[in-house]
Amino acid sequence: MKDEIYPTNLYLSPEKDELFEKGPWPKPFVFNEDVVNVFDNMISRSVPLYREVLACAAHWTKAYYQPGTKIIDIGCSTGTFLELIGRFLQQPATLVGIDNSQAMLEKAREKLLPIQQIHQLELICDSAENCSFENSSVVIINYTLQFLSLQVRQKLLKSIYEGLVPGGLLFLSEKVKSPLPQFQETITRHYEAFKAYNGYAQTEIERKKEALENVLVPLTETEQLQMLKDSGFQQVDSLIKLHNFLSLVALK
């Protein structure tokens, strides 16, 4: 019963992320098979409040899902959120996962086998900007927009807005940056301490930072909010923020 009330029990693969412990490490960072094999461990040790964000996304999805529409997870990776909402949402629904990594989707397909007994599942291997969001009432995009060019981000958000049914919800989580250099320096120190606490050595932290340079490009919170409003969303609010990670909701 606990999971039905507050679903934080995530289905995460056990393989430990040691990708940046020894050379050669991926540079620039790409979601290849090596990353996919340890991705669940990597993201849960690298993103503050990861479990809480997914639990929050599940509750908002349940609150705004409209029967007969789609729930779409952009950058679904190994299917962790789809598996969670598949357990949490009792009524049958159409769950769509989009990811441009076939290796990610293969992992997701295995993870999602049990929920296919209740829900209709569709996994699409493509870039999100090529996909349709028609007849969706909830779109999730967690830690994915940040990897796209600014032009593609704006185009994608507008496409999501247009595809959502009236009253539809976008749940967005991103890595952000402070507009104030001193605060950004403090945030960076905090974040690196967080990763060290989760077992990453300083060399691993530095190597991953180098690999992600010019691959993951964060905006400020103000810039992110403006981008949502420029895409058509006028009702926007922040839900969760811990230093350099932010979750927002936007309503059509």
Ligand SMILES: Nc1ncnc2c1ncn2[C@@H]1O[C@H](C[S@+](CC[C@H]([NH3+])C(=O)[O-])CC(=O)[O-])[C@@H](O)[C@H]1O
The other form holds:
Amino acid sequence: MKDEIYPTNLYLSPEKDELFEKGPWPKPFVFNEDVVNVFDNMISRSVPLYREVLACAAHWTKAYYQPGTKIIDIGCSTGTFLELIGRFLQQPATLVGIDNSQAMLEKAREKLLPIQQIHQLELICDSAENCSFENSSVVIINYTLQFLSLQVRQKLLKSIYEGLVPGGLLFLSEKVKSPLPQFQETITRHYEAFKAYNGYAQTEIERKKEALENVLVPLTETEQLQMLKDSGFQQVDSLIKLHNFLSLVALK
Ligand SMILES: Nc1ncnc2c1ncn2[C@@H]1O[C@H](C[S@+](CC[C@H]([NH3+])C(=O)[O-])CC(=O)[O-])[C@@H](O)[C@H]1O
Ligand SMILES: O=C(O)C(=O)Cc1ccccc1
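In place of the form predicted on its own, the structure of the form predicted together with this ligand is requested.
Then the entire complex follows, led off by the chain already shown.
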């Protein structure tokens, strides 16, 4: 089976994201019921290489997982990665999903029912910065740090570093910004063309952009790498980058 080699076959709910097509407008972006109900469609049409990033995270998780420790997905949303890794791992493991949206975790619980036959599953509804990462060998945080204040990001990354066992891995994906305004402008235009190619109208693209202002706050790649170094991670490398979306790994 191809999925056992390169797992890009995600379990995504079909409800279409049309949230920014209809009013009332303007509204800030929040992870409410409306977002949750269309989230799988929203993220898979809005994040470049989303399937490849999750397949990459699954491969690195399998490579660095240490039996008897935890695999923790921070900002697990509807459980898409946990469902994928639950199928991809060839041995029972303890899978932990953390999200501060109860509505997201209700969707995750439903999606992960088959996985519970094989793995120990724990879903925690709390802010990530309140959680423990003790005895984890792999922590995944895809497209979540970007919604936290800078102070909380630094505290969270330090807590992850301290909780990981020796040889433990952090897999981090984030929206970033170019340090060069001219490049940022070109990248943004290309990213918006990607969204239009995925069926979003210009008004939806512009309204989403406005809604995310001051809600999703990207760093530059250099700032992100420095924050990881300041958290204790000395072995860091980038794996994937397209438009403003970056995935990297950090080793304890
Ligand atoms: N402080 C917080 N603590 C915990 N969860 C939070 C917090 N703030 C926001 N969230 C949660 O972080 C997730 C971010 S989405 C992650 C996608 C997933 N990783 C995926 O790969 O499919 C990405 C996006 O919306 O762009 C949402 O589920 C929020 O409820
Ligand atoms: O950065 C953007 O413009 C996005 O649309 C990314 C995104 C994807 C899913 C939820 C929130 C933001």
